[in-house]
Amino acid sequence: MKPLLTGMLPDELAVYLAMKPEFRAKQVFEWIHKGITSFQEMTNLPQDLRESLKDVPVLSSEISKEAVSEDGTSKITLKLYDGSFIESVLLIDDTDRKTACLSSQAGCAMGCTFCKTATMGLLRNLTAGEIVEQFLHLQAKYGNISNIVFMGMGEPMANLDEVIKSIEILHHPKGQNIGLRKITISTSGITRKIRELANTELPVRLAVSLISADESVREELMPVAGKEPLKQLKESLIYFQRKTKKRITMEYVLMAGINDRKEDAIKLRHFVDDLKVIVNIIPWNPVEDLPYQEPDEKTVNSFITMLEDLSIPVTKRYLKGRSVNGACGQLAVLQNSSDSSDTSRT
C-alpha cells in the first residue's frame, strides 16, 4: 500500500510529492481539507503541476452505504483500499453541534461481550490517513464538524500512534483546525497506553469504558480486565490526571440485572475516590444475539439517583442512532460486502 496523502502533514507532503517550492505542499494540504479530491481542482497550483499529479489519488476510501436516523444521526459505511469495511457516525446534539465518531480499527480485539464490534474480531489497524478520511467523508456530506470522539470501531489505545498522528493532522491550523480540547479518546482501559497518552501532554479528553467497578463482573464483561485489573487501571488514571489536570469521563453501559445494583453504585463510589470524573450512564443498546437486556427507564433513573446520593457527578447519554444501528456498541460490518451486519433502517 502506498502512503496516503490524507495521512500526511504539509512538510511530509512536500517530501513525498517532491514539491518545490514547499509552500505548494501547504496549498495541497489545504485543498485536501477543503474536501477537494482531485489535483485538477486545486486551482492555485500551476497547470503543469496539476497535470503531473492528475493520476495521484487523494482519497483511498469511498462511501458504500449511508443511513440517516430520524433523530439526525448519520452512519456511513466506508470501503477501504483493501476491500475492508468500517463504519463512522455523525452525531448532532440539541445545540446543532456536530461530532464525528471515528473508528480506529477495522473490527476490535478487546472482546467486550456486550458490543457488536467485538463479534467481528480484529481485522487490522487503520492508518492515520484512513482515520482522517472518515472525517473528510462525514464533513463533505453533512457540513462543518466541530468535535471528534474516537468511539467507533476498535480500541484507540491499541493503535495509539496512528490515532495521535490523525489528531495532529485534524488539529493543524491549515487543515480542519479542530481544537484538541474538542477531541475525546475512549478506551477499554489499556493502562500502559493511558500513561503513554498522558506523557504526550496533548490536551485531549479521555473517556474510559469502566462498565463495572466490581472486578469479577468487569472481567466477565471485558476480557481486557483480566490483564488490566481495576487497581492498575486506577493508578494509570491518577497518573493521567496528575499530568493533564483534566476530568475523566467514566463510561458506564448499564445492563439490566448485571451492573445496576446498589452495591454496584457503592463500588463505583470507591473506585472514583481520588479522581476527578463524571460518570456517563449509557443504557445498553440492543444487539441481536447478545445475551443482555436494556434497562427500563425506572432502573436507569434509580441508578442515577444512587450515584447522585453518593455525590458522584453523573450524566445520561442520549439514545441516538439506534434506528440505523449507529449507537454505542452497535457498529459492525460484514466484510467483502457493502451491507452492514446489522441492517440499517431509516
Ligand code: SAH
Second form
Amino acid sequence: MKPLLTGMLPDELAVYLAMKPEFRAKQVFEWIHKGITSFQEMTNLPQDLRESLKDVPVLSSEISKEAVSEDGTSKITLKLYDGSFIESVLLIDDTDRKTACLSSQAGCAMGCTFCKTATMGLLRNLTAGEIVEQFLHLQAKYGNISNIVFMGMGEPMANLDEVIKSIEILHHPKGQNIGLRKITISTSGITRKIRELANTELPVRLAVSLISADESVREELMPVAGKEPLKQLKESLIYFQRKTKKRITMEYVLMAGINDRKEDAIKLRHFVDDLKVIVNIIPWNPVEDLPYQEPDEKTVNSFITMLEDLSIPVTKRYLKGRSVNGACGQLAVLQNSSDSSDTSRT
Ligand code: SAH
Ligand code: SF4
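Please supply the coordinates for the form predicted together with the ligand, as a counterpart to the form predicted alone shown previously.
All chains and molecules follow, beginning with the one already shown.
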C-alpha cells in the first residue's frame, strides 16, 4: 500500500511529493484539512503542479453507509483501500459541541466478553492516515468538530504509534488544530502502553475501561485482566497521573447482576484511592447473543448513589446512538461483504 497523504505532516508531504519550495507542501496540507479531495481544486498551486498531481488520490477511504439516529448521533461506515470496513461516530452534546469517536483498528483482539467489536476479532491496525480520514469524512458531513475520543473500534494502545501520529496531524495548527486536551484515548488497560503514553508527555486525556474493580469479575469479562492484574493497572495509572497531572476517566460499563452490587462500589472505592478520577457509568448497550442484561434505571441510579455516598466523582454516559448501533460497544461490521448494509445488528 502506498503511503497516505492524509497520514503526513507538512514536511513529510514536502519530501513525499518532492515539493519545492517547501511552502507548497504546507498549502497542500491546508487544503487536505479544509476537506479538499483533489489537487485540481487546490487553487493556489501553480497550474502545472496541479495538472501533474491530478491523478494522485487524496483520500484512501470512502463512505459506504451512513445512519443518523433521532438523538443526533451519526454513524458512518467507511470502506478502506483493501475492502475492509470500519465505523466512526459523530456525537453532538446539549451545547452543540461535536465529538468524533474514532476507530484505531479494524476489529479488536482484546476479547472483552461484553463488547460487540470483540466478536469480529482483529483484522488489522489502521494507519494514521486512515484514522485522520475518519475525522475528515465526519467533518465534511457534519461540520466543525472540536473533540476527539478514541472509543470506536479497536484498542488504541495496541496501535499507539499510529494513534499518536494521527493526533500530531489533527493537532497541527495549519490543519484541524484540535487541542490535545480535547483528545481522549480510551484503553482496556495495556499498562506498558499507558506508561509509554505518559512518557510522551502529550497532555491528552486517558480513559480506562475498568469495568470492575473485583479481580475475578474483571478477569472473567476482560482477558487482558488475566495478564495484567489490577495492582499493575493501578501502578501504571499512578505513573500516568504523576507525569500528566490529569484526572483519569474510569469507564464502568454497568451490567445487571455482574458489577452493580454494593461490594463492587466498595472495591471501586479502594481502586481509585490515591488517584484523581471521574467514574463514567455506561449502562451496558445490548449486543445480540451476548449473555448480559442492561441494568434498569433504578439499578443505575442506585449504583450511582452508592458511589456518591463513597465520595467517588461520577457521571453517567447518555445512551446515545443506540438506534443506529453507534453507541459504545455496538460497533462491528461484517467484512468484505459486497453489501456493506450487512452491518450486523444488535
Ligand atoms: N478499546 C478501548 C476503546 C474502545 S471501546 C477500550 O476498551 O476502552 C469504547 C468504550 O465502549 C469502552 O469504555 C468500553 O468499555 C465500552 N463498551 C464496550 N462494549 C460496550 C457495551 N456493550 N455497552 C456499553 N459500553 C461498551
Ligand atoms: Fe476491544 Fe475495547 Fe471492545 Fe475490549 S471493550 S473488545 S478493548 S474495543
